[in-house]
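Take a look at this one chain, the form predicted alone, written out in structure tokens.
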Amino acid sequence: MFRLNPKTGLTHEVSPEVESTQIPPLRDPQGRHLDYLRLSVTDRCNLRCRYCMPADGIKLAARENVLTLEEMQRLGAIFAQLGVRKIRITGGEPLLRKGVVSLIAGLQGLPSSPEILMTTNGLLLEANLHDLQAAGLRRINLSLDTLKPEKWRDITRRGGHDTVLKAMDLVLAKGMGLKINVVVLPGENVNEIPDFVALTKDRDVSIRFIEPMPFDGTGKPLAATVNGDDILGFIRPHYELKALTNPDGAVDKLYAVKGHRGNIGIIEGHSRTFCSSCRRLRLNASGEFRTCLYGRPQANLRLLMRGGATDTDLMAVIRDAVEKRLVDGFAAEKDSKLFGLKSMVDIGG
């Protein structure tokens, strides 16, 4: 059985046992509930950041190789029968992807009503806010580790600083959820960590620090990196802090400021504090499918799409992928030497 979503032209197959069916919830070893999936829609990117991938950029899959638009729609509806209730778009940089708006319509007009989000450098977000906030899309995390120019250039490699900071704005103006990621660079931008929660004193905006992690493309370990703790010691001589309550499987340690609309949060990606509540699935590009961002991939959902897979079939394989999923990242990277750990443009994100 196909069912056909009227706004965007989309069609995914539903089985007829999985429609008539009542479908536990995706639960890994730990008991942890898994209900946010990380899906990528490409592995392109128009900016070369140096923690990202290297100057020449990465190995891009052939197009064939990449799920089409109405296979990820029906992945999302069978990740959304799995109990997922939260489906992130990706990239890459995932406004580079033809159709995009259109599956975040599709998307978000499952039955189960995920909330749909995006991450996007904003490089292309101005011509595409319209659409994507008509589509459903009501928050964004827009990467952004510089508020200076010159510093952009040489983290991204590229240029359209003023671009990123104008779609800052525009994204708040909107009415839209904003939250802004910056990777933490060890010599390059942690002077700017202050600056940056400046934004937060008059902007209902989170401003979310993250460490460093090994995704660059080269599988060589940090040359250097900053934990947790060493980012709020840059905070803390110039604001005050206090800690809040994390929402359910949240992997940031959010803090308020005084005085201040917004918030800041910590994500400690290569320290890796928050996987006893991390509730995240990745998909890639190429239908890889992950239960762990430092883990290796634990079956190709497009290979087996593309051979016969029924609904089932994949639930079936999606399932016992979650329950081979390990207790922490560490025993995640150890599982996955043998195959080294890619950019993270590759992985999704």
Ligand code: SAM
Given for the second form:
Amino acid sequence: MFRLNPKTGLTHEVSPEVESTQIPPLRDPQGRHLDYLRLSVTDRCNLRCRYCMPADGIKLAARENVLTLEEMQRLGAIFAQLGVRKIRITGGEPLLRKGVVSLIAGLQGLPSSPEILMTTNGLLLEANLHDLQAAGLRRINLSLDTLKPEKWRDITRRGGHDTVLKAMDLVLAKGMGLKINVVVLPGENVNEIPDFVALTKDRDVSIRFIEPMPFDGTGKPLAATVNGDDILGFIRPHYELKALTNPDGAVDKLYAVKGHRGNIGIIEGHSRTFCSSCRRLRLNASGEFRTCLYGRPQANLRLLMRGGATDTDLMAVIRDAVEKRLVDGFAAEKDSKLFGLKSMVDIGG
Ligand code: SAM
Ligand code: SF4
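Now show me the form predicted in complex with ligand SAM; what you just gave was the form predicted alone.
And the full complex, kicking off with our chain again.
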């Protein structure tokens, strides 16, 4: 049976047994319910952020080894049937992928109507914002590590800072949900942390301060790091914070800032304090499927699909990987050591 999305024209085959069965949701051995997929639509990027990849970029996948939009739609449908309720479109830079707007509309149009989100560096946002909103995108995470143009050029090795600043206010003007991702880099932008908190004064925005993780493609551990408590230590002398319960059960520790419209979050991605409640799955642009950011790929769904796997076969592989999910990111890192610490752009951020 083929299912057609009339908005996009994208189709995928749904096996009759899948169509008719009540499928139990994905649960790992710790009982964590995995209902959030991060789907990387490209390994290409128009920036070269130092903490994400080397100056020359990474070795890109050959074009024929990148998932087609139809394959992504099919996999999105399979994950949705397995109980995934949120799909984050990421990359690389997702807005470099031709057809990404149709893909968002297609995923949004699945019978279970999963929420579709996007993480972007914002350089191409202005040109795409109207279409993205029309396709059903309601919330965007924008990456912005510095408010200083010179520092931006230093961190991203490219220009365009003013474009991203503008994109931030355009997203808000459209009434869309906005989170700003700030990777906190020792010796680089820690002195700007209070300035980022100031952005929440009159804007309904969540600023998420992220511990840097060792995914810069060099394969080396981080030279210097900063943890969640350090980050709070930079904020508390300037602002009164009150811990909030995170409505999404998400990985960031959320805080209200007294007198401010927006809030802040701390993501302890390197300390890995949130593993016990992590609900995330990851699929990179080549179809590598991971159950942990720090783990090795558990399967290549592109190869399986192109080898003739049915939806039922793919579901079995996904479920098997989930059932082998390790207890936390430390265990996953230990297990994946032979594969090396990769670049975030390749894993799919
Ligand atoms: N290009 C898009 C962007 O930058 O928003 C999406 C992909 S990017 C890999 C997704 C997120 O991962 C960004 O917020 C980025 O700052 C974050 N990221 C990349 N490398 C990281 C690292 N080594 N440690 C922590 N966060 C990282
Ligand atoms: Fe590109 Fe995003 Fe990585 Fe920066 S963080 S290099 S924008 S993928």
